[in-house]
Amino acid sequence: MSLDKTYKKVPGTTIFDAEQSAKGYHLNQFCMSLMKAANRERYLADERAYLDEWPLTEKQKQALLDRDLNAAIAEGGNIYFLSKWGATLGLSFQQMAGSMTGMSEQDYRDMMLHGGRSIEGNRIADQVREGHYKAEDTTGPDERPTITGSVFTSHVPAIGAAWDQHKTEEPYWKAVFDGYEYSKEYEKENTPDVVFLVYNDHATAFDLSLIPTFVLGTGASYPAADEGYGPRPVPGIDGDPDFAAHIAHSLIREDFDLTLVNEMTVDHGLTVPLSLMFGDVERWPCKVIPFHVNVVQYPIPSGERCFALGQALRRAIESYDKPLNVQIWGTGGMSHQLQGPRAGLINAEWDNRWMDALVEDPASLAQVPHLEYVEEAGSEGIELVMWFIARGAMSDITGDGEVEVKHRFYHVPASNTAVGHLILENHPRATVSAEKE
C-alpha cells in the first residue's frame, strides 16, 4: 500500500518531506554556509563563482540566479534555508513570499493589510474540480522490495584490526575468520541490492553534545571513521538517499522519532560486518543504509521497542515502488563487558540460549528486560537488543510466511567479546506455497 502523501495535493504549497531534503541538501547547506559574514562576501562579489563551489545541479543555480524561488523550491530548498539566502540580498520575508505569487511587493503588503490570502479556492476540493487531482499509486506487488533475508552477527573491532592486518590465518583468529567463511559464499550467491545495516556508533559520529536515540542515514555515502588508529582501508559506503527517505516517512508515520542524517562517518560497528560478509572488495556490493541505535547512555531503547520497529521497517520496505532485493542486518554483542571489575565477563550458556529463542520466540524474548542483559552477558552485552529490528522485519512473526536457519556460528573470545553469528532466509507465504506445490 503506497504511504499516504496527499498533503502533495494542496494547491500551492510544497511540504519539505524527506524527499525534498535529499534532493535539496547542498542546495540548502549552501544557504547555511551564507550565515558566515565571510561567505556572504564572497557570494555577493562573484555568485556565480561561488555556486560553482559547491555540488548544485544547474537547476539550482539558475534558480538561484534568477531569483526564482519557487524554481529553488521546486529543486528542493527550504524557505527557512532560503531565507539565509534572501536576507544576503537585503530581501525581507514579505518581498520574499510576494515574489513566489506574482504580486508585488505592496500589493502583497496590501493582501496581509486585508487579512491576508483568503482560502477560498486554495484547497484540495478546488484542485479536484480543476482536474488536477493526482492519480492514486497502482504500483504492483511485483514492483516492490522483497526482504529475502537477515545477517545477526557481532561487531567487534579487534575482528576488522585482525582483517585488516592479514592475520586472518594466525590460530587465534583462524576460528573466528573460519565461521565466516560460508557467510561469504552466501552472499556472493545472494547479493542483495541493499542492506539495512543496524548498528550502533561508538562515540565516533554521536559525542555526548548529541544523543539520538534512532538514526537513519538518509545520505548519499558514508566514508569510514577515525576512532584514533586512522580510518579503516576499507571502502566508503554508498546509501540510497530516495529509498531511505522512504524508510524515513513511513517509519515516523508510525510514531518512530527518528534523527535523519545526511552526512556522518560510519565506524567498526558497521564496516566489521560488511567485511565479514562480503571480503576484501574495491567497493561494496550493494548499496546500505546505516541506522543507529544508542546503546551506550542509558536510556536505551527495549527489545519489545526494537522488535515493533523491525515489524514497522518491514512495512516500510514493502511499500517502496521499486523491485529491489533487500537484507537487514542486526548486529552487535554477544556476551561481553568492557568496564569494571567484571571486565572480560562471557555467558557462553546464556548467549547460546537467547539465539535458540532468536529464532523460535522472538516476540517473548523481545521482553526481556535491561536488567538482565547486563547482570547476565556484561553492561555492553545490551548491543543485542539491536538484533529484534532484523528479526522483526522477518515474514513469520506476522505469520505470512517461514525463516530458514541458513547458518549458525557462536566463538569465544574475539579480544574481549563472544561471537556470535546467525543467517536466517525469509520465505514469504506466496514462495512457501510455490515451492510446496
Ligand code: DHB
Second form
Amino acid sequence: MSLDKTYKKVPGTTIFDAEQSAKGYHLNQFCMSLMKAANRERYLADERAYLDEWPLTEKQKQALLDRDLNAAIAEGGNIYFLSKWGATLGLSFQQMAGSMTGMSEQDYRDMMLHGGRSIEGNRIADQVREGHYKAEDTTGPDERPTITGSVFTSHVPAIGAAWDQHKTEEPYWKAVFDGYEYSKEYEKENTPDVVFLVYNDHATAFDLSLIPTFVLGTGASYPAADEGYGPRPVPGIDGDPDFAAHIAHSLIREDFDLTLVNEMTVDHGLTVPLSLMFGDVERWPCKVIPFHVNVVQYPIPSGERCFALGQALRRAIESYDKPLNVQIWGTGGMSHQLQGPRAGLINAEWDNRWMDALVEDPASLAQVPHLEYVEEAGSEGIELVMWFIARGAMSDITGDGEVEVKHRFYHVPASNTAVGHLILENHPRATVSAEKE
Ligand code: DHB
Ligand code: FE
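And the form predicted together with the ligand, for comparison with the form predicted on its own?
Let's see the whole complex now, leading with the same chain.
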C-alpha cells in the first residue's frame, strides 16, 4: 500500500512535507541566516557572493536571483522561511504571495479587496477534469523493504571507552565482549542496508531548552558527540533522508507526534551498540536512521506507546518503495541506577524474566508501569521501554510471521549496569508455514 499524498494534487499548491524539507534544507537555512542584520547587509551588497557561501543548487540560487518564488518553492523553499529573504528585499507577504500568481501587484491587491481568489476551479476535481493527474503508484510488494530482525542491547558508555582504549582482552571487559562475538559474525553475514536505531540521547544533543519525546533523524549525517571526554574515535553515521522522510510521513499520519531533526550529534546511546555489533570499522557498513526517545525527564512515554509505535513503524517501513533489508535496534537498560544512595542496583532475576516476556508475550509486558521499572530495575532501568519499539516492529505481533531467538546474553556488571542482549530474526509467514508442513 502506498502512502496517501493526495495533497500533491491540490492545484497551484505545494505542501511542505519532509520530502520538500529535505530538498530545501539549505535554501531554508540560508533564509534563516537573514534574520541577522549584519547578514542582510552582506547579502544586499553582493547577492551572488553570499549565495555562493551556501551549499545551494544552481536552480535554488537562480530562483532567488530571478526573484522567482514559485521556482524557490519548487526547489524545497517554504514560504515562512522565504519571507525572511523577501523581508530583506523589502517585500510584504502580500507582494510575495501576489508575485507567484502571474498577476500584477495591483490586480492581486484588487482581487483580495474583492473577497479573494474563488474556490471555483481550484479544487482537485477541477484538475481531474483537465486530466492533470499523474499515474498511480504501481510499486509491487517485491520492491518493498524487509525487516529482517531486531537487535536489543545495553549501551553503557564505559563499554565504548574499553573498546576505544583496547581493553577488550582484560578479564573484566572480555566477559562483556565475549557476549557479542556471535553478534559481530551475525552482522557480517546479515549486514542490513539500514539500521533503524532506537536510543536515548543522554543530555548531549538535547539540553533542557528542548525536550522532545520522540525524535526521528531525517538528516543526511550525524557526527559522534563529544560527551565531555572528547568524541569517541568512531565514524559518524550516514542517515537515509528519503527513507526517513517516508517513515515520518507514515508515523505522523498515524498520530505519533514526532520531532524531526536534521542536525544533531549522536552519543554513546547510539555509537556503543554500533561498535558492539559491527566492531572496528572505518565506516559503518550501513545507513543508520537515529530515533531518540526521551527517558531522561518525566513524563516518559509508556511501554504500550512504544510498542504501538513499533507496530506503526513496521507499516511505515514496509510501505516504502525500495527493496531494503532493515534491522530495528532497541538499546539501553538493563537494570541500573546511576544516582543516589541506591546507585548500583541490579536485579538479575527481574531482568531475565523481563527478557523472557519480551520474547514470549511483549504485549502484556508493555503494560508494566514505569514505577515497576524504577523500583525493580533502578531509575535508569527505564531505558528498557525503548526495546518495545523494536519488538513491536517484528512480524509475529500481527501474526504475519514468527521470530526466532538467534542469540541471548546477560552479564553483570559493565560499569553500573547489567548488560542484556538479544537478536531476534523475523521469518515471514510463507517460510513459517512451509517449515511447519
Ligand atoms: C551507564 C549506563 C548507561 O546506560 C548510561 O547511559 C550511562 C552510564 C553506566 O553503567 O555507567
Ligand atoms: Fe543509557
